[in-house]
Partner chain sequence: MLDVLVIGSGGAGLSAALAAKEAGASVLVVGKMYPTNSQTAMAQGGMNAALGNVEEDHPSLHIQDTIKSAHGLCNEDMVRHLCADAPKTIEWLEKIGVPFSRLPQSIEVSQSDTNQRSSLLAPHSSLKSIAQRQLGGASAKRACYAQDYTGLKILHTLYDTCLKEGIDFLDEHFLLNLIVPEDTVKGATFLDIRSGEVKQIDAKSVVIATGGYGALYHGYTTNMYGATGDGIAAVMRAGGALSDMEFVQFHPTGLKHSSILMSESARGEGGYLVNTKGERFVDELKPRDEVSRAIFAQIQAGGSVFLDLRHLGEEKLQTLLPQEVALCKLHEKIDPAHALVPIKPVAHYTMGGIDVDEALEVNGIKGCFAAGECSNAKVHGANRLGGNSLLEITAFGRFAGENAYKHSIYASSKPANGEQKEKDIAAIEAIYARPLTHNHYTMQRTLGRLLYEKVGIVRENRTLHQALEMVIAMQVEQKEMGLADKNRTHNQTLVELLEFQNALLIAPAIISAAIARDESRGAHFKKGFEAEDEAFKKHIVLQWKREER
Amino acid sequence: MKITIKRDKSVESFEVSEGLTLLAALYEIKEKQDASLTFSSGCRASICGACAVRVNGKEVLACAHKINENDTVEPLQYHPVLRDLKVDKQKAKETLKRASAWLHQPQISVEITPEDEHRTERQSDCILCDSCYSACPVFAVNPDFLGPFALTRAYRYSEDKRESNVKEIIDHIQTNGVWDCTLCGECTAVCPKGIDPKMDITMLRGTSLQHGYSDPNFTAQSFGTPDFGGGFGF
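For the sequence just given: structure alone, the form predicted alone:
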């Protein structure tokens, strides 16, 4: 079975055994054909997210993807490529800091019910694989965008009953944040844990409205009539 790997500035094809996961195939290539092939891996159980790559233009976890004939493998988009399929994820992780996505002090002392836990249980399953970051088309035009997983994490903590300052979280996601998302749903489509960042961002927009913010793109629109400065064609 043949697979193609886009590595650095070259494209190379390799013959691998049938029935393997992509990660197993990469190890087979490294052990038997090219010891210099570089990629990331960790748990091999879809838990750590280290092995995320793109196959045929879609983000997958290499440890979970069953290879098919003529699969084309490449590194994640919008990440500096260190070598071959290994990318630097540091810039993506820094978006969590910019989004202020954590519980702020002082925390509210309150009983957390099973229903409370269930409300943000899915968002808490994020493994930071960066698949949603790589799939997001906004990064092609705005490299400063916070990105899906940072906004999902912001939503997770904005909904936490222990959070004493929801407005601080909301304040931090206005610039290059919730209003820059196109709601295309590509992030949701590739998440290996079934998280729906598109819906989380939609919910954050509603919370932003409650805190006095509005979509800056909407206020700048013209509706086809002469615009005398109000932004609404008046």
Given for the second form:
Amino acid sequence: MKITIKRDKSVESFEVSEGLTLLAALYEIKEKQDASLTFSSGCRASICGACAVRVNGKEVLACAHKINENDTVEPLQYHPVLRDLKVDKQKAKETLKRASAWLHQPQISVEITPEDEHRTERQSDCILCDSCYSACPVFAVNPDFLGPFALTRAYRYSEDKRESNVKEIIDHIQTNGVWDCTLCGECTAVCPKGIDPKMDITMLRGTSLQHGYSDPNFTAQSFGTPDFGGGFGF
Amino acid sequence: MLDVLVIGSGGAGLSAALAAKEAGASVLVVGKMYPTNSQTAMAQGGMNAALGNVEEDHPSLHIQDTIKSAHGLCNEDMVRHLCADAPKTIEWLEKIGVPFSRLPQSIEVSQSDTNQRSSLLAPHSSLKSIAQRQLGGASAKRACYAQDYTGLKILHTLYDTCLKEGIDFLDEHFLLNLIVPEDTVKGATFLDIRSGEVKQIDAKSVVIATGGYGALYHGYTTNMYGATGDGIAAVMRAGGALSDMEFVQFHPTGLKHSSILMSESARGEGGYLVNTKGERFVDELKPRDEVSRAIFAQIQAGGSVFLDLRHLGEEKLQTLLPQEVALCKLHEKIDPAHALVPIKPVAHYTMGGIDVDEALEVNGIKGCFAAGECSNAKVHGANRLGGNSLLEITAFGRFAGENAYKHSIYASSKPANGEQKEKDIAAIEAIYARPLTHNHYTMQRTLGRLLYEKVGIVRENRTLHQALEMVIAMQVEQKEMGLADKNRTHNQTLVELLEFQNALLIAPAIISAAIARDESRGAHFKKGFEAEDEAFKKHIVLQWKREER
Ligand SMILES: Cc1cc2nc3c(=O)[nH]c(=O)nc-3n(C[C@H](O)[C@H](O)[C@H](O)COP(=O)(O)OP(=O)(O)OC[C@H]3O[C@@H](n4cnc5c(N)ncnc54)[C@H](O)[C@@H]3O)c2cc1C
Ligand code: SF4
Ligand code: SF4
Ligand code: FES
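Okay, that one was the form predicted alone. Can I see the form predicted in complex with the partner chain too?
Next comes the full complex, this chain leading.
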């Protein structure tokens, strides 16, 4: 079976055994054909988040993708490529810090029910694989955008009953945050854990409004067109 | 100079860093990957603490169960320490935001009961709603969990908290050696995986939290690729002690082709184990070592073994074991609702490791502490109880961090000279200079298979000796082994070769301890010596003499 890999300086095709996961195929190439092929991995069980790449233009976990004839593999987008399929995730990780995605003022003298747990169960399944970050078109125009996984994580903590200072989180996700998302849903489409960052961002917008923030784009538009209200696109 | 250098950024490393920082230390966490890539993310089942949320339980019962499972090889004071700290540790995790699974209010025990059972906990605390499940070997429903993502959610919450507390990280730095000029640690050397440079980091105290050595059983383990015991090997080279290395826990149900874990809950929920003839051959709920041996016997006799989950039905499987169903479909190409799941027992957890004292300080290296799966704090003994490892990494991770800080207060702040760094630069240059004669990826698979077959579930002195000879031959070959990729930066092959060198260094430690132990105890089972022997109720400790280093 033939797969094509976009490497540092070249695009190369390799013949690999059938029926493998992409990660197993990459190791087969490394062992038998070209030891210099470079990529990241760890658990091989879809849980460590190390191995995300793009196959035929879509983000996948290499350890969870069964290869098909003529698959084209390339590194994640919007991450500096370090070597072949290995990218630098440092900058993407910093969004977590900027979004202040943690419990700010914990209180545990509260009752937590299974319903409370389920409200952010999915969001806390995130393995930080960066697939959604790579798929998000906003990074093409605004490299400082907080991006889908940081916002999903901010949402997860903002909805935690133990957080007694939700405003602190909301304050941190206004600039380059919830309002910069175009709600295109690309992030949701690629998440290997079935997380829906687009929905979480929509929810965070609601919470932001409750805390007195407003959509800066909306204000700008209604400024220019005083009878705005006929919908977008006019 | 740093107060505390934490090496390894899994659950143990992050817990140590947070505790040291809280105590007032300057801290740096160094790891070979990003923190959230660590193996801790793979733990599914749960974390033990006698909260008594679901049924009557008490730390003393937790202590009893742990001691029983250790088969006489634990330090009972350390077990008491661990189990007594458990509720407090869960409380800490609850406070930083771990999204534990919760009890429906209706199941919650009545107020009068809770007062008596959970007197350790503050009243009206959210801790009381944490759900607890049964794991093997526990006398009560004791394991706190977060669906089947317990390790993932603990690790990520620890990471988020580290970001909150401003802990500094240095990712993609591979531990080469500890700097131990005179029996006291002064820091460590690292390969910066990105630039290819060797760096020295000076510190007054060091916490090693680099995980276990399950990945030596390459191809026959649930562990991630990088669980190669790097920190254990570094301690060995620096003259520290290792102990109980022969005790490796095998999990009965790894997927046959990928060795990916099918968790114990698959059997707990009523799954059967059947052989080629479709017959059940063992009580599925027996301890892990017994079930593993029964399966191994079937396979040795030429048969295959399957997990039969079909009678549970599609719907139940989807709600109870969603992660597992997906992994079966992907890696075994079968749907467990309609087909048998082929399985084999695989290496899962390593009880042995760096020999530490009751303060978790490494025996033989002052100022150096070890926590988590890399350390042998003598709480698991000959067999680890499911759910005690996540407890150990957080409770003892924190304890190691605190003790490391205390040590740093009085430690000298005179940094070491650059001798170790120069040695390490020379060693790496030598690897680059060698011609390529052997491919280590092929050898790695050979080693995995060799250990599984000869140093595995059922051992025998004859084959153990064969294994030792073969591994020593591999060590000799490895000294000649060059690099197939000569790139100076981002050299994945170099890192994986260094991991393999560590694997080859500690493999003989496992085998020789297994040879020395002429008895069967817990996870160590030897043909010809099938019973426990009082004379072996002791730890086998290995330490290089000074001149051997
Ligand atoms: C599939 C699976 C399921 C499990 N389920 C459970 C469960 O339900 N309950 C339970 O209690 N336990 C469970 N365990 C065991 C438990 O997960 C581990 O024992 C525990 O997570 C180990 O944590 P740790 O912090 O010690 O090490 P790890 O999480 O392995 O972290 C080691 C760290 O050290 C770093 N490192 C390693 N070598 C180097 C080096 N040379 N240089 C720099 N950094 C290095 C790594 O990058 C990593 O950050 C399970 C294990 C597996 C594999
Ligand atoms: S929905 Fe928003 S965050 Fe998600 S990809 Fe589109 S723009 Fe990015
Ligand atoms: S939200 Fe999904 S795609 Fe994004 S980092 Fe998390 S797991 Fe990956
Ligand atoms: S290797 Fe861990 S998610 Fe793929």
